[in-house]
Each structure stands twice: as C-alpha cells, then as structure tokens.
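Coming up is one lone chain in structure tokens, specifically the form predicted alone.
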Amino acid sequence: MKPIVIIGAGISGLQAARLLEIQGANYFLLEKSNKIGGRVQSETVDGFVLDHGFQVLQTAYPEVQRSLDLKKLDLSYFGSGAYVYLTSHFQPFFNPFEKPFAFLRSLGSGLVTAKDLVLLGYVWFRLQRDVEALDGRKETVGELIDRLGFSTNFKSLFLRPFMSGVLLDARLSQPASLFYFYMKQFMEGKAAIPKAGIGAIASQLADIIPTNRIRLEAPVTHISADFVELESGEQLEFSQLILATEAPITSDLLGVSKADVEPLGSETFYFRAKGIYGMEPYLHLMPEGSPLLHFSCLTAIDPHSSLKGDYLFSATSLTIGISSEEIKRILADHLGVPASDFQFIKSFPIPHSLWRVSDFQTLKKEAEKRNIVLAGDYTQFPSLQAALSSGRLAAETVLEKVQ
C-alpha cells in the first residue's frame, strides 16, 4: 500500500507522525530544513540556550496534557504575574488569586483601582465555566479590554502590553474569545521553559519517529493527485497527504491567493550581563508604545540557564529591524545600569511567528476539493495548543479514510 505523506516537520507534522507511528501505519515526514521543530527550535550559542524567538509551554493545555511528558521536559517555570513600569520603576502585579494580600497592597500604587479588582473578579468568575478559543463573535481584544472598563493605567501598563506579548498584536485586533482562553490557561496552568529549550517539545514529540521516517532537506516542489514531487526531481506516491507547513507555504504548493494570510512578526534579543542582581522570574512588561514589549532575566527562571557569574535575559520586539544597541539601552535605562552591563549574544527575527485568525477558506476548499489534509496552528488559533490539535486530528482524518 502507499504510504501517507506528511509534508512538513513542524509541531503539527511532528505530532501526526507519531500518531501514525503509534497505529503502526506506514507514512513518511517530509522536512525542507535539515531541522525538525519548524517555529519551536533553540540552539546553543556560547554555552546559553536560546529560543528561536520568546516562547513558553502552558501547561494547562489540554492537548499539551495529552502529548507531552512534562516531567521529562524537566520544566522551569515564570512567575504568575508581571513586573509592570510604573513611576520611573519596575514594580511587581502579582496574580490575585494566587497571591491576594501581594496584590491588596498595589492597590495604593495607582496601577490598580478598586473598580479594576472587581473587573478581575468578574473575570474570573468567567473563566469557572468552558471557554472557547474561537466563538465567532467580531469584537476584537482591543476592544474587549476597553468594553470591560478597567482603568487607563491598569490598561496600559498591564492588559495591553500583556496580551499584545502573548498575541504578538499591537493592535489586539485577534478575537476577543482569545483573552478568555488564555487567560483562563495562565490560570489554571503554568508558563515554563524546558531546561534545554523550547526545542525539546519538537525533540520529545520526534523520540518515537524512527529516523528512516523523516526525510530532511526534501523540499517538495509540486503536488500531484497521487504523487509529490522533489525539488530533486524525485516523486513519491501516496495514498494520503497532510500538509502541515506554514499558511504561506500552503498557499504555494495549493496555487491560491495569499490574500487571507496575514502573519504577526517579531524579534527576540538575548544578553549576557554580569552584575545585574534581584531579578525576579517575572515577565518585565514594557509600557505601551515603547519599541520594546517585555523582557525577562532568563537566569531568575533557571540559575542553570547560565555560566557562573552570568545573567542571561532575553527581550522581544514587534519591531523587525530594530538595533540591539536600542534594545541595550532600553533595557539599561529602564533597570538603572549602564549599558555596558549587557553584552549581545543573538537575536532572532522572525517575520511569521504567528498569524492573525482567519478562516483560511481559500486553502481549506481547494485542499477539501484535492483530498488533502491540512494541519497546522492557523487552521485554529494561533497556539501550541492548536499546532498539537490539528496535527492529531490530521493523523485521526486520514487513518479513517486508509482503513
């Protein structure tokens, strides 16, 4: 029988190949890079361990639950809460139900009123019920978080830089059901960073994969009904097909319009410093408007992340192209050391790190008219959560239909 293929090594793909290898079917991962992940990779550079770019695993994920041997990503984890720049200085909103009296005593510091807390109460009465990713309601984030009425400074010292981080929106124009959801997850679950990086998801996803499955640098150039085609020029036959590549590069091997893709950038910068103490393993937001969304001392979350001696810190952009002397300075200015303090490892642009929701209609009729199954984050929501979904249930769709 021809064997399923599975055209792209991202977590989407990763995921459907090792469903199919744990129902024994006979399939084949095809990867353009010599490297599997896709989006979620981290290298080595002078010893640190650095994300392609600023990511954390949520641990409440139910798809994340069902997938991954957290134990075994040996798990570090941020605080619940932000350090928020209010007055000239970095000052700590701790999460209130977590930690209620921290939280009681900002009251006073004008980041928070008392109307804000009953707002927060009203949301999280909120999230005691099921909350869907996606509930086809037009209000935006933006305009959610204005609706709800909390106060300016609490807006734009905290909501807003917060969720345009974890959205990578400046604008907060993504579903207003995604504050929710997320929120809800930052509740119930952790944020964490597996102590060899975020890359050790797509390492543990592949541990099952036997390597004569995965074809790196196979770039695949033309899709046929019943055969995919090499940039070599070689041509593999198959009885099922998954794409599980990003949004454009489906486009491309589908021929339709990129009309509906419209992807969210970034840059994440990573420092060395010495000398630098009393961090926290807090995010540091950033206040809204200012070049730089956030940045945290990596080291504060695992003192393991680091030689001795040195602190490492990572800070994120939603500007491509800005200059890490920029970053440098920002980030000396606003902790009140001299620059010189920060030396620049690395940074990581990344023009596609996520995209805005869409229903992608184009790419799924034309995929649904050719009997081939797509998978990948932005068939759902952009998330780890969904690039697990999708590449599960890509993996359920064609062993229904080969059986």
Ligand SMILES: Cc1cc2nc3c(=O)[nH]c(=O)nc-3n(C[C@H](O)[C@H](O)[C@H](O)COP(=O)(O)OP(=O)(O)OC[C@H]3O[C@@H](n4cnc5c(N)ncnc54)[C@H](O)[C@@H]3O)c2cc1C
The other form holds:
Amino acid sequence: MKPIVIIGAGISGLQAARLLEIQGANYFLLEKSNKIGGRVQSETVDGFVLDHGFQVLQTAYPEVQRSLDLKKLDLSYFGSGAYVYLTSHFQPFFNPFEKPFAFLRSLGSGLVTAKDLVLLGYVWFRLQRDVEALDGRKETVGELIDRLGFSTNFKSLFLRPFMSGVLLDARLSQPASLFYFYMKQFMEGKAAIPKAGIGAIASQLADIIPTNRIRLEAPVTHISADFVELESGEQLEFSQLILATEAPITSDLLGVSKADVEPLGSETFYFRAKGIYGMEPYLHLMPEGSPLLHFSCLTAIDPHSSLKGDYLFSATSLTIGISSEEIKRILADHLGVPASDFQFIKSFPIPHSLWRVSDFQTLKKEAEKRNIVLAGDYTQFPSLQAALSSGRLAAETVLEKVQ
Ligand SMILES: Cc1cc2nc3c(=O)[nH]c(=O)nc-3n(C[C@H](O)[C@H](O)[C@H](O)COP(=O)(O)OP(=O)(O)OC[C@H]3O[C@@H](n4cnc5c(N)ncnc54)[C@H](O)[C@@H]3O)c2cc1C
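Now that you have shown the form predicted alone, what about the form predicted in complex with the named molecule?
Once more the chain from above appears, this time first in line as the rest of the complex follows.
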C-alpha cells in the first residue's frame, strides 16, 4: 500500500503525523526546512532561550488539553491581566474574576469606570455559554469593542492594545467572535511558555514520530494526482495527501490564486537588561498608537531565564523594520531607566505571523476537487488550537479514506 504523505512539519503536520503513528498507519512527513515546528521555533542565543516571535500557549485551548502533556512542557505562567501605561506609570489591571480585591483597588486609577465593571460582568456572563471561535457574523473585534460601550481609557489603554497583541492586528478587523473566544481562554486557563521555549511544543508532538518517517530539507514543488515531486526531482507516490503548508504556499502548490490570503506580521526584539526594575510576570501594554505594542520581562515569568545577573526582556511591534535602538529607547523611557542598561540580543521579523480569517473558498474547493486534505491554522483561525485541531481532523479524514 502506498503511504499517506503529509507536506509541512509545522504544528498541524506534526499533529497529523503523531495521530497516524498512533493508529499504526504507513505515512511520511515532508518538510521544506531543516527543522520541524514551522512557525513554532526557539533558539538559544548567548545562553538565553528566544522564541521566534512572542507566542504563548493558552492552557485552556480544548485541543491543547487533549494533545499535549502540559506537565512535561514545564510551563511558566503569565499573570492574568496586564500592566497598562497611564500617563507616567504602569498601572496593573488584574483579572477581576481572579483577583477581585486587587482589581477593586485599581478602580480609582482612571483606567476603569463603574460602567466598565458592569460591562465586564456582561462579558463574563456571555462567556458562561459555549463560545464559537467563528460564528459567521460580519462584525469585527474593533466594532464589537466600540459597540459594547467601554470607556475611552479602558478601550485605548487596555482592550484594544491587548486584543491587537492576541490577534497581531492593529486594525482589530478579525471576526468579533474571536474576542469572546480569547476572553474565555484567558478566563478559564493561563497564558504560558515552556521553560525550554515555545519550540518544545513541536518537539513534544514529534516525540513519538520515528525519525525515518520525517524527511527534512524535502521541499515539495509539485503535486500530481498520485505523487508529489520534490525539488530534487524525486517523486513520491501517495495513497492520500495532507497538505499542511502555510496558506500562500498551499495556493501555489494547488495552482490557485492567493486572492483571499492576507498576512499579519510582527517583530519581536530581545534585550538583555541590568535589572528587573520591579516588573511582575505580566504583559506590559503600550498605549494605542505606540510603535511598541507590548513588552515583558521574561525573567519575571521564568526566574531561570536570568544569566550571570542579567535579565531577559522581550518587546513586540506590529510594524516590521523599526530599529532596535528605537525600541530600546521606548522601553527604557517607559521604565524610567537608562537605555544603556539594555543590550540588544536579536529580533525576529515575521511578515507572515498569522493570517486574516477568511473562508479560503478557492483553496478548499480546489483541494476537495483533487481529493487532497488540508490542514493548517488558516483552515480555521490563526492559533495553536486551530493548527492542532486541523491536524487531528486531517488525520481522521485520511484514515477513514484508506480503510
Ligand atoms: C510571531 C507569532 C506569534 C504567535 N502567537 C501565537 C499565540 O500567542 N498563540 C497561539 O495560539 N498561536 C500563536 N501563533 C500562531 C501559531 O504559531 C500558528 O497558528 C501555528 O504554529 C501554525 O501551524 P501550522 O502547522 O498551521 O503552520 P506552519 O507553522 O506555518 O507550518 C507549515 C510548514 O510547512 C512547511 N512547508 C512550506 N512549504 C513546504 C513545501 N513546499 N514542502 C514541504 N514543507 C513545506 C513549512 O516550512 C512549515 O514547517 C503565533 C505565530 C507567530 C509566528
């Protein structure tokens, strides 16, 4: 029997391969680059673990609960809430449902009004029901935030920057249902990063996949009815094909137009700092309009990430190409410390961090016509949840077809 072929060893392709392995199927996973993980990568520079872009694992994602061993990932957790910049200082905004008394103390700060509190109660009430990540309605996250009627300060200092960070979308033009979906994740779970970096998620999925089932540096250049062709010219026959590549590459491989593929980019900068400057394990949000979206002291989140008395900071912008000097200056100014305390380590500009949600009809129709199964976050909505879940669905679909 010809093998099942999976193209792309990102989280969705790895998840599909893992499940095929569990079912004892005959399969191969082909990956263009020399490593697994796709957009989920970490590397060690100067002794610090740096993730390729600021990424967190939501422990409440249903597919994360189902597929990952969170204990083995050895997670460090962000506090629920954020510090927001109020004229001249960072003001904590704690999750009112987790730390009600600390939250009440922040009521006089000018960040939240009594009406915001009532509206947060309404959101909480709404989250008690099942929340669909995508409900098909046309309203955007930005329009929903405006319609709900929160105060100007709460919107521009917390809600809009926070959701821009989650969606990597300053315009907040993703579907409004995602606002409720992510709020539910933040309320019911925690935002975490593995001590070994976000790349540990890919390694864990790959743990049970024998190395002879994965072929690295094997870019697929052409897909025909029953074989794929690699850049080397080698042809590999398949019984079923799972295409787990990014949306634009999927378009190319299927030979359809990229019309509905819109990327959302980001750049994350890492600095080694002389102090922790009293920072707590929370995301620090910059006001709307700042070139810097947010920053965190990663050493406050995981104390093991200090090195020879130096501390690790990450800072993320949605604009690619701002100089590290400029980011360092903004960071230092807002913390009220000398810029010389920060030493730039490395930045990760990622133009295709996420995709704007679309129904990707052209892709899906073409794949269906050719009996190809698609996986990848873009087939649902951009997230680790969707990558894992689409990989599972793809594996289940091909297993049904080959039986
Ligand atoms: C900066 C950043 C921040 C993020 N933050 C979060 C977050 O906080 N929370 C969250 O849930 N999600 C986050 N995400 C999204 C999450 O990382 C992705 O949803 C997920 O990794 C996508 O996995 P995938 O398998 O769908 O695609 P990919 O990871 O893109 O995998 C596709 C794979 O296909 C391979 N490939 C491409 N072409 C070929 C070819 N021709 N032949 C063979 N192989 C090929 C690629 O090399 C790649 O390995 C973030 C992503 C980024 C980049």
